[in-house]
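One chain comes next, on its own, written out as structure tokens in the form predicted alone.
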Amino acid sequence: MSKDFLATVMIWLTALLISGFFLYLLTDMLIHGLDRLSWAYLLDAPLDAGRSGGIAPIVTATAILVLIAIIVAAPLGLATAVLLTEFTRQKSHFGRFVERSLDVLASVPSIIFGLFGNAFFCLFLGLGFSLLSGGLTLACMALPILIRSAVEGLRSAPDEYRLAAAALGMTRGAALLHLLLPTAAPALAAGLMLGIGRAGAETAALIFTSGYVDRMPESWFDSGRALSVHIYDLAMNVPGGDASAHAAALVLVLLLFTINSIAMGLTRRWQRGRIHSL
């Protein structure tokens, strides 16, 4: 029995185990929460501490938090990845220090990010308990994963692309835009999905930054309750809130699935457009 066959079997078993665990969780959420799902549930405000009513303010706050995180993390993460791969030698002291720092940040517990966000964004910058503070904290959490994925994606692009672009007289910016980024697009999308997936389902960091209230936010400077915080509150602090917690968890999964699908679709479309324009 060859090593390649054993590796293939292990990979398939791992993939099936993870898929089976996800299907188990999804089935449990559907069984206990599907009855609560309706348009009224999505469009109404919560009542009786969340036992009844809907989750419209919760979904709105979650969407704003994720939007802020994407707006901040995506360009900053991509710029940092380009700096590390195209303008910094891989074995330089600066490059190794930044990459080691990213690895450490990726393993930092979320509550540490929450305490940092509370001290820096809420108190030092004076943003208070707001969606902006929570979104910026989520962006900090997503950046390490996004940058590392983008770095590996850009480094996977063959050096022949860079040499051919230089031979044709293309600027480094043009080569990056038309050759390297389309090649690294799947890794960029994967990093963005992983980062936003971690941030969108975060609880501890948001309790310290975005707040706990369940009213409809009127601006980014208002406090708001994310879906993950709402699920935690229903499951732990509200007797009789299990059905609503399962329904809210199902909505969160669907929201993350929608965001990931949109990100993958836009990435494929952008990648095809860049390739066809060559």
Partner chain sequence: MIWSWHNILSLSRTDSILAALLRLCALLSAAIVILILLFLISESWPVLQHVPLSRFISDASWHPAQGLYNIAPMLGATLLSSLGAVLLATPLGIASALFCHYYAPTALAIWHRRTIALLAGIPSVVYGFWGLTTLAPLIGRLHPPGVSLLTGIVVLTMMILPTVALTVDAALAGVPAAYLRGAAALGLTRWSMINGVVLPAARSGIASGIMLAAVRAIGETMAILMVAGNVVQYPDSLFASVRTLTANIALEMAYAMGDHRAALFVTGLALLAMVLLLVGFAEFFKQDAAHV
Contents of the next structure:
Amino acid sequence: MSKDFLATVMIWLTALLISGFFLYLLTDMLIHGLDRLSWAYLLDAPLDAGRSGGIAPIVTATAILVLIAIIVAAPLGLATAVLLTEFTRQKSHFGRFVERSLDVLASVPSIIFGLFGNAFFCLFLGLGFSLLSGGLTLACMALPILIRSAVEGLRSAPDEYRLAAAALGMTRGAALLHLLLPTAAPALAAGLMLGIGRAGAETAALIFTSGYVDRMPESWFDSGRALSVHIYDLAMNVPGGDASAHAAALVLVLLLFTINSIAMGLTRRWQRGRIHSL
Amino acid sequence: MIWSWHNILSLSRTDSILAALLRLCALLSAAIVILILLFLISESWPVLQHVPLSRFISDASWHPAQGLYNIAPMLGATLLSSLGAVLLATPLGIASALFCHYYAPTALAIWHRRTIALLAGIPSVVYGFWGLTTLAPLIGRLHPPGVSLLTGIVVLTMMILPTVALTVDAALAGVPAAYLRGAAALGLTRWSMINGVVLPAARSGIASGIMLAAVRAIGETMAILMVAGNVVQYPDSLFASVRTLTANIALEMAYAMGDHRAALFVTGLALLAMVLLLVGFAEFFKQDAAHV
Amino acid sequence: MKVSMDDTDKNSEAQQSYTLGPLQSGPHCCDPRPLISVTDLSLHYGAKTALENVSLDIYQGCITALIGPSGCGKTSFLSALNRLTDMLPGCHVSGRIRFNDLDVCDPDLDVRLLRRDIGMIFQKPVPFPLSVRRNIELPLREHGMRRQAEIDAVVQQVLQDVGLWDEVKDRLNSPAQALSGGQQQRLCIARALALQPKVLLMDEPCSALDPIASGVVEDLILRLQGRYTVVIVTHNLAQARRIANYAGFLWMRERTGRLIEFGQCRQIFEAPAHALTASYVNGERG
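Switching forms now, from the form predicted alone to the form predicted in complex with its partner chain, please provide the structure.
Every component of the complex follows; first up is the chain already shown.
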């Protein structure tokens, strides 16, 4: 048997293994999750530490956390990306300093973000265990993802647009607003998607920033339990919570998938709209 | 005349105001990582003041309530589980990337890439939960208790596999087509071409991908917390329960006070140091790649 | 439809009266006055010198062609005239450029005003990823034109000027990038004309087009003569000969672009003073 043949077999087997694992994971989640999943599960409050009842307050808290994270991180990230691509030369010290520190930020483990969020937002800024603390911690985590994809998007916008716009006497700001950002829109949306995905999937950074409380949050200063924290809690601390955890896991995965699809659909429409209207 | 001149005169002003504003935002973004470092240090300061660093590996055990701070077993668990996961995920990830580039028909390659991307998007808590409810019982049948170093390694492998696969995929895409044509012109078999030309040409990219995967493995918390058993000990076999540094923080942070809390921040610093070291290596390989 | 410009005295008010009716050539350039004077212009990219000690005059209402082999700094020269060199990383310009009474190299100069007066057409057509109408409307709005009726009038005007109106009047709202290459280039010219520039810089405007489209654009450039001052970079010697009043020949010496000869187009092609020019225009070199 030749090496070439052996390699071919091994590589196909690996691909098969990965796909097989994916399908196994997916069907496993569906089979166990669909048991408990119902409208009531989505709309009710959890009872008996989550063993029964639903996850309405938890989904709400998750949404608020992600929303805070994106509202804070998206403008900051976009501004940073624009500065890096449009207003600094790639060799400048400031630009390199910013890029380097973002590279480091991107690789900081989520539990470290949890420690930092606890020390900085909860205690130092006095926000306590709250959705705001959790959301801001998530914003720090999502920031490098948003910036990286926005930078990639803007760098891939053709230089001719910048030159042609300048040759027409347009400001850099105008070229950015009307030409470069719309061109980079798919990349921006993809980054936003990834950022939402990262924020929505996060657990470790939230345990000691937004807390465990599973009541319906009334303001962003309330503590709230994210869906991922709920799954963790049910699986580890609540005997007999597996069925609920399975359903919650399915909801989380489906939710992440849906958010991504919506984001993509919105960008497509936005881009089409930009062509005609001012 | 149609032109409004005030608009034109304010040109450089609008652009420079915008630039200043953007600079401020960028400074803020860049400051986060410095803030993180500052707060980790200031929170660990109380214990670092009266406990020398050497005691974190020479104390009798990890009993922070009694002032014993040995994190060595947990450090070992972190390193072992990450090493195992990287050793498993590297060949799988490279094979997966090779499959997409040189083996699969286009449609299948697209489908495979999509699968990898979806795997990358699954939250770590879901991996952990799946490991706890499905994988741990399977391994427990082989050798109890099931929640063990091995389970941790397998789950971590699945989690970092997409990282390896995606970075290697990108590195393979950067291999100049001329190399491949040259190899094909010599009549090499597909595997000799890959082994002799493609992998050497892409080795810097592959190395930096492995480093990034190791960073993920070391920093991973939830999955390993849920499947590794969390006993503070040096593992005597693959089936022993272990507790990693990250899991330790997640478990004890909720009730830690005073020096105990500060000691947890010290473990956080240790984690960060390891990660920064690896990122430095990855950066080194990336620059190496830029020179080739 | 009125064209009110006398040959000798041309001030800015006279320039602005060219807005009605399809494009008509202005007076032929027979009594040339320099509109742009370039003195000792040198251009460096980092340590590399792209262009050294170029001095020439660009005459008002005339077409000036710059010829020479690739890489001898023709495009860099054009970019220096409208300060587009500001956008190029590592680019440094020295020397003097005067446009009307403006010092083009003055760092405090409002480049937006300068670039409105000196339009530029690139080698590859650069329609923005917008509709045909918006391509022209966007720069107009950026320069302070607000009334839609006025904008629509200008859009129609300039599209007629470049002979594109009949081709696109039914699809003003469809993407400009769906137009053919020649149409795209004419749209870019129309977009530049909409700002009522005094000078048009053209960087090989025909070289990315097929022969027929290239012919259409060339005819258009000829019709710009007189009303606009045109500086055109071209590799196509025959084209330079057909359309230009003045020609400058650039050549690489010691890895640096230099202006070898500048003069009336006919003189450059028929009686070049310099041996290098002669061998280049006769196709023996370059």
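Numbering follows the first chain given and starts at 1. All values derive from a computational prediction rather than experimental measurement. Note that the rigid core is defined as the largest set of C-alphas that superpose within 1.5 Å between two forms.
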Q) Can you give the angle in degrees by which the smaller rigid part turns relative to the larger between the two forms? A) 29
**Q.** A7 CA shift between the two forms in angstrom, with the core used for superposition
**A.** 15.1
